[in-house]
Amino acid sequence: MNKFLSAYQAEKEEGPIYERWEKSGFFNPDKLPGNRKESFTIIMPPPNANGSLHAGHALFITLEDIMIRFERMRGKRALWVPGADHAGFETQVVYEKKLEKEGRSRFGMDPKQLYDEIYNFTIENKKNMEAQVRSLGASCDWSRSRFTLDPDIVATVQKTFVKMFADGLVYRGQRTINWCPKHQTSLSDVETENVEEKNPFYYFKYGPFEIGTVRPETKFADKYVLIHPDDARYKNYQHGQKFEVDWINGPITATVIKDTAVDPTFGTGVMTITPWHSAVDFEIAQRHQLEIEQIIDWRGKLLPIAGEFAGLNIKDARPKIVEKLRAKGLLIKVDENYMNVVKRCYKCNAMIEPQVKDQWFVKMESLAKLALTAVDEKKVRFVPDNYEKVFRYWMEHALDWNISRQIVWGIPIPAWICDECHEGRTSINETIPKCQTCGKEMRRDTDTFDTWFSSGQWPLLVLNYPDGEDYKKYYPTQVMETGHDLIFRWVPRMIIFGLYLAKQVPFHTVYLHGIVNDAQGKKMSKSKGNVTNPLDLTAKYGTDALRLGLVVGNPPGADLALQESKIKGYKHFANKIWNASRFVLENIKDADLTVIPNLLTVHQTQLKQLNEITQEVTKQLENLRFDLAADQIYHYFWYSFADLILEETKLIFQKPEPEINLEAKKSAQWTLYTILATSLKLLHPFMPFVTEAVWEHLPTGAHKTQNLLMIEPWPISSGV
């Protein structure tokens, strides 16, 4: 008892029972105690292995722990899954940074030694990222944990890739992909962001035309005139036709496409094509069979069709392509204040280039028909429910993904290409095969897997897929947790692995948690300098309070504005459960606390109140209304139990020896122990370090069975 006289000390306290647990072993479910016939398995999104952790990352993990111990509790075979992402291409541009403040760069760097120098920045940051989630309170099962690149992790996602060649569904093909100049690479839709900025609309004089661009830069191939088959402006002109116009570096021949992909209510109705720098112009161009050609490098620099303009930046060279143009008479007007969308690579803020480039690709229309007939089947149910129709309309949009990253860290493409006719075959382990095409030697593919390949397969993998006991015993999953920014980028891709390959969604519900945002609500940037780190304020406040903060007022789906007064306050809280504590442990010491003993209407009335509580927690735990059920239990314990029903019963034990009630006294015992014992129950999910550290020194009794809280039965009834 004489560490209750001081305030309650999270810095001692914490790292002591963190080691308690998990020398318990109960993180395992095989190892948890009684008969548990239901699983309830989670698979925790795994940290990127390249740094530290975030506030989202304590908030998921807040989240999944807070579900993992409530079943637990419960008696199910509780399992929560840990793990580590190698993060392809996030990982590689962090290391490029590194690389660049040491004056190297990972151009001209040897492929094994790159590859090698990443591989142990990484792990070094795996270690540091699994000391952060243990002292985060993560209840999860460290036996169990998966790094995307073990071994057998990757020799099941090379096999995928050649089964779903095998079946059709991969592809090698030239198409337009978003390449990223800076890093060098192709990224996937996903992987960009649609930016809408205001740029110069510039209106040129084309021939008889005029067209409109924004991108006079990738003007100097455009041969192709398209217009409207229904358009009367232009019914005299016959699609085919040709005629000479005065360009950019002289004169060319054009010809007349019709094609019901022009807008004839946009502009004059009239647009060239570009259809290496355009998805839209390629697909046109394909449809016609029509000529393609690069303008720009793999680095943002025009080709020597640029003319004069060759080697220079796109950037630089506009203002002076268009000045030539003004000077030639062909510059009709300039909309200075135009709108438009540019995509832009989410890592660096690069502008994307598109380009055309031979690709493995997935296609996506028959997997993602599968997806949303298991939505149609309410076999997957989103929390919030809102985030079913965003899903539906990826699903109903998905482009083929192009999987083939043109970096040195990752999992390797299991493929062999032909340079000479771009064939392309898939197999895990041959020597140099001959192209079935031309018969020449091919060559192994030097790409690696878009990271998402991987970390879609990931409930699988970790299960040990196909034939692993965990696959047969947790799979599929009940929940999967993560953020609502991954609704269109993870979670169809872990709905569609796992459609395809197990022929069962991956788990039946998804969470998806918003954003933590600054005290002002703004998203956190390095830059902005507003970034706060959650291990910062566990050392201010202890993790109960950071995990409190997370959780109270923080409905599914909605960002949170990350306020450090309210992380503070919660520090009271934990605060005022070792007070109240205390103050029960001292007036209980000579109590019988096996057997219930004759109760006083008031505290009937105040165990009844108990069992209400416990029901509706329960209820919300079990709606995944974290945010309501934390606050019902925090008002409870502060305002009904330590303000009002402990100062009522200080004036029974307050009472000279002679003087008091027995009855009355036996009855006030019976019901402050079960109302701590059960409160400390039901705060555990939340607060587990300050709950086990009271529960250790609470006497056994009915409402202590177990030695350590994180495997005590969840409370049913008070027993009034």
Contents of the next structure:
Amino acid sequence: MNKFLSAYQAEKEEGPIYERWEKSGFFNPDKLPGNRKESFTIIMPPPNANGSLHAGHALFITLEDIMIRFERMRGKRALWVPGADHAGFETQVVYEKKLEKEGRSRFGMDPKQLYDEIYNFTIENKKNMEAQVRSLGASCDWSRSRFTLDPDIVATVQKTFVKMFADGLVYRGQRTINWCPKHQTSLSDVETENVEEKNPFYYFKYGPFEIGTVRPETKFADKYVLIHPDDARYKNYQHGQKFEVDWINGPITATVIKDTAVDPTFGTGVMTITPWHSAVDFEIAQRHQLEIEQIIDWRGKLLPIAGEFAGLNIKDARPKIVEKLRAKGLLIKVDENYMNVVKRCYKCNAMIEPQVKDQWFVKMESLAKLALTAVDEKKVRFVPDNYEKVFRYWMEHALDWNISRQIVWGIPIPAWICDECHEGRTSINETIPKCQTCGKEMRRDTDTFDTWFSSGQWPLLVLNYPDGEDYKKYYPTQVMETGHDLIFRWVPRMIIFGLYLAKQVPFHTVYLHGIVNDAQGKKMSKSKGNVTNPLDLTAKYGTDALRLGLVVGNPPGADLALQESKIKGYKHFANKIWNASRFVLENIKDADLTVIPNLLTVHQTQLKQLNEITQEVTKQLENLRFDLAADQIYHYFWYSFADLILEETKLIFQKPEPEINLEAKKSAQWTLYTILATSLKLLHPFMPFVTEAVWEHLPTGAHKTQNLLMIEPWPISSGV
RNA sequence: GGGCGGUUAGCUCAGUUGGUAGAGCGUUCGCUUCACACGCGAGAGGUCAUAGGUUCGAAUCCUAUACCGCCCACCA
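Okay, that's the form predicted on its own, but what's the structure of the form predicted in complex with the RNA?
Now the full complex is given, and it begins with the chain already shown.
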């Protein structure tokens, strides 16, 4: 036990206190005292094990810990399951940067060697990350901590894939995917960014037509001319009609195709298509069973079909091709102010090249419907509720989900492939199967799953679905607390997998917090240099101060400007709690804390006010308004208890010995004890360290029944 | 192009069913009062973006406008 010094020293108290909590075993709900019927479970969004925690992590740890501590004190079996995500592509990108610095490259490396290196890197980071989670006071059950690459988790994820294939929800298809030429992998739609850019828009003469494009470098093999069927200007051209065109590398035979996908009001209302390098064009080509051909290779260079331009990088090729078309008299005009949207890799900013590739896809339509129905039936609610709209939008517009990634860092897709017949077969079995079409031996799929395929199953996985005790006891969970930026990346996938596998939503409430920005409200980014490390702040002001600074004034869903001055203010509050407590403890040393004395009217009034505050704080916590709950108890403790009540009672205690009214003194002592003990309980979820530190010094009595404040029952209507 | 959020004190933000504006930091004056100077007391500072409307009463509800921010997007 540390000395009761005149200033609260967070750095000395926090470590030992966390150790006491962890050693007590009470982070594990199965070890909590008393007969606890109801469970309250939160699955922690597993931080990526590839770096340090950022301010957003500090926020979610604080919010979830508040809920867990509150419900634990309310007598529930509070379970908070921590974990770590291998974060497939993200981690591989981080590691690739590290390799780059060392003058190495992933390409050409033995996959096994690369995997092992990233594995060691990740495990090291994971340890570091877990220590940081601890330092933020997280009362999560480390005995249940899981990693997305734990062997049993990998096995379950692979089983899910096999099952989905058997159920017709997964298919192998040759479809347009987002290809990152730098990272040499496909990406899902949520892993790309749409950036608006100004690009020249070229008008070319194409036979009797005029066509427009921003990407002349893809046009070598364009031999279909698309026209809207109702476009009167071109009514003389028939669907399927063929004609000769002089094009980039000489004459080609073009075919007229009529399709409603063409917007007659855009450009000239005529376009040619490049199915291999455009999702829209690919769909059109499929509809009309047109030939498709690859123009650009996987590195972003032109293929032999480009003739003299073959081997050129598309960026360098574009002006040259335009020049050639101009020389041939085929360039009509250029619009230099055209704005269009370009897809870029969200990690390296490289231009995404749509490519057609054999990949595994999840059929989303029926699964999305499951999720929508669950929302309709109010099985899941969103806090704040406007996110329900966003969720619905995504589920109503769900595109099939590409889950294949051409990277080693991830869970291997348990499948066999025949490249010739485009056949894929799912199997966890290691014996090499033969292709049913051509009879050749198939090869093991070397791709890994998109990270969201495993993290989407996270609530099930950590509770050991389908046979685990925890799954039976703790599924479905109560709250999923995560950032609003994950409303379409992660949340729908968890709901879908929960409904598909367990037939139940994985959680009933989705609480979404905002983005933690810098003090001016600007997005934190490494390039701007305005990133704040939360652990620097806790070192300076204490964890409790950071926690309160993150919570107060931060309603659900709102983005937050992280202000150091605010955190400093709450450090002062931690000190206030400490010193007000010292004063109370000094003055109740000789008090009997087990029996309620005759209370003076003034003290009855004060205790009544305490009851009101207790009710208010409880109500706000139940409403998930942590911002309001924290502010209320803060305000009460400082401005009512410390400033008014302590000052008044001081007068009673500080009278010279003979003048002290014993009845008044007893009444005051009981009141101070009650208010302090109750306030500490109310404050504990928000500021667990300083409250626990004070609790240690508080003598046992009617309001202190446990050595650890962490498991003390939540005040109902205590005091009177 | 579509959607969402915001506009309240010098700064960053709260204000939960409508009833004479709050927090942190900053700021002015006075206090070495034996819990706390990481403090105490007293104070300054806001026509709650703009214009209408509903109401006895609106920062709070409705409509429109302006500006800011975020997210999404297969018009070549």
